[in-house]
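Here we start with a single chain on its own, the form predicted on its own, put down as structure tokens.
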Amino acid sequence: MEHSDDCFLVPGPVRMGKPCLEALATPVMTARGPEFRDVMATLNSGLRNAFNLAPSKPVRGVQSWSGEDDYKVVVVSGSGTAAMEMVIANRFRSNDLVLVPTNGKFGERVAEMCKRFCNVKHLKYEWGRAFDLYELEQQLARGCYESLLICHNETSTGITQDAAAIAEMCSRHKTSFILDGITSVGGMPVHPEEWNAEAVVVGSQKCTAGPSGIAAIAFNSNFEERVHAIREQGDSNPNYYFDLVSAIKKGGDDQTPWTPAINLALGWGAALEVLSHETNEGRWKRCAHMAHGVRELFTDLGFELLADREQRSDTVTAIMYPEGIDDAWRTRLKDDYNTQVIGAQDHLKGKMFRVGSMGETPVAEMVEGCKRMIACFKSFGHELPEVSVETYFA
């Protein structure tokens, strides 16, 4: 299979497939009638699959948000950041202390959100470096933290945290564990029940290849009980639109408390149907296969990768520019080679580019995109060894 069109290899928002685009074009419907409740039931069931939870029936009126485990899902009419704020604002009181280790932009965003609603111990590691698990163990042993929160897959640096090891520590120290899974759910193994995660957040436009602007939360009974207890004690943070108690009241009836993102829900439901046909394991394998190929290819070409070797992400690869190359390369790649990747953030701007391997991206598109990237580097006079790109993705 060959790919001759544009190559869109950014780590979200990813290209939406035909079923998603067609669903987005559905004529508007009322938000409170049975027709949209059917949409929500389908979406809830698809989300439970994406979150790697027990299945539920995509039928309204039968608790589509829950299954034979301890988790429920709620849909948020907002981005993944909105869903993370909803989790943080409702789960913690202003005097709670939480632990947030970070090694990139989006983990730091989690820490900043927490500062708005509770007290934070922010362990700020170098971008792309793995967490010091011994230090996390020491911190948790103090017994003073209400929760530990991580950005599971840090797309700004191309590193995935060792969630299983962190989950085990949290369980042993009786500390709740919360994940920003915005760029991991649907693209790599995520095990909420196995990790005893209180809450996990996903954004639609990343690994599940849905439209931007809608998100979801999976949470267990302990999380729900704490949210209700804090509210009943009159000790909750101020919120209105992001009131999770209101969302839970409506969730069991396949509804949202406020006007839902109707067409986005339709589009996301269709994208999740595509994921269910591919299967979680199938998508995880394809994303990992593409990421491995990108890593091996660019390493053999002499490029340096930012993230620590043992924890490099399967949905995005962060690659340092060689000497003498900057983001002018990315502009030429887009304009002359019809291929898009994304640049770096903050102090790494102009020093690095990132290649996404998530969503419904086919291997053929990744192969062609890599060929174009190599050609673009050569157009800048950068000498590279001759390689067979296809062999890295065979």
Ligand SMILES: Cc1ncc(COP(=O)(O)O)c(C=O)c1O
Contents of the next structure:
Amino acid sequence: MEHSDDCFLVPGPVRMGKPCLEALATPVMTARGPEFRDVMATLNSGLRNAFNLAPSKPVRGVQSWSGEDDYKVVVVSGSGTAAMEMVIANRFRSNDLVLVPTNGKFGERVAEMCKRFCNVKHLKYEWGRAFDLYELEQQLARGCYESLLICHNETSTGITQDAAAIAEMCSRHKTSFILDGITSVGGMPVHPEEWNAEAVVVGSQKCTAGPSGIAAIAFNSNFEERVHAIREQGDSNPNYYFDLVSAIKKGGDDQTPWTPAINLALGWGAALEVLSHETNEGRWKRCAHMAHGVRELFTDLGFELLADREQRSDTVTAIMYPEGIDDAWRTRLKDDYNTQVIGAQDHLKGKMFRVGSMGETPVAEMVEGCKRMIACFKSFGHELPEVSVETYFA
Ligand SMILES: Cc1ncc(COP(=O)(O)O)c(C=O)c1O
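Okay, that one was the form predicted on its own. Can I see the form predicted together with the named molecule too?
All chains and molecules follow, beginning with the one already shown.
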């Protein structure tokens, strides 16, 4: 199927599908009545599927937030950062020490956030380079860390961390493992239970193609016990709106402590139903297929990719601009070719662009978008070999 509309190939917020947009337009309901509790039950159940957890019934009053595993899900009014802050602020005491290895902007943000609430050993690797697992092992062997936190899929540099290997080390060293899964959950394999992850965070607007401004946390019983113990000891970091104890108190009743983001919850619930119809495996496969095509195509065209080869992401690809090209290319791509990708952050600004392969983006849109990117590079006088774009996505 050909794609003639605009191409929106951004690593989130992604385009929302019709079911989500229609659900967002539902007339407002009360925040505490049975109708909204039904909405929460649908959302909780959809989230458990997206987090790759045991299923729950999308039915009010039957503990839709939990299932036959050790995990619960809690919905947060706010973007992914809010949910991550909620995890960190509630899970750690100010004198705890955590380990945060990073190789991009969002990992560094996790480290910065932790610094507001506890002590941090920040292992700062170059952007796009894989972590040195030997160094992580040595650090964990010191036995002084309460937790290790990572940004699982580093959207700023297009690298995915080896979560399974890090999880194994954390289990062996009895250190809790927490993940920012904001651009991995729903877009690539994430296994909270297998990895014994204490908490995983997802943002609606990325791989699950929901609206911006709502997020969720999946957490296990260790996490919950620590949060409660710290509160009972009177040792909590200050917080009120993002108090997990209040959120947990209401969660089992399909409710939230404060006025929920009612219509965002409706929209996200509908987007998660689309995901459950596609299936996690189906969506992971489509995202991986598109990312693989982008990687192979641009490599064959002579471009350099930022991330280490073995750990390139399946939801976002970071591609260096060739000599003589900068973000003026992106502006022309948008204005003249009706196609959007995103630029880089911090010291890489103007030096590369990022292509998102997440959410509900059809393969045909990716194919057309890549053709337009090539045409736009050529319009700058940049010579490229002739290729058949379709064959990369066949
Ligand atoms: C991996 C990752 N973590 C955190 C964030 C921040 O999330 P939000 O903007 O939803 O607060 C982003 C946003 O792009 C991200 O990609």
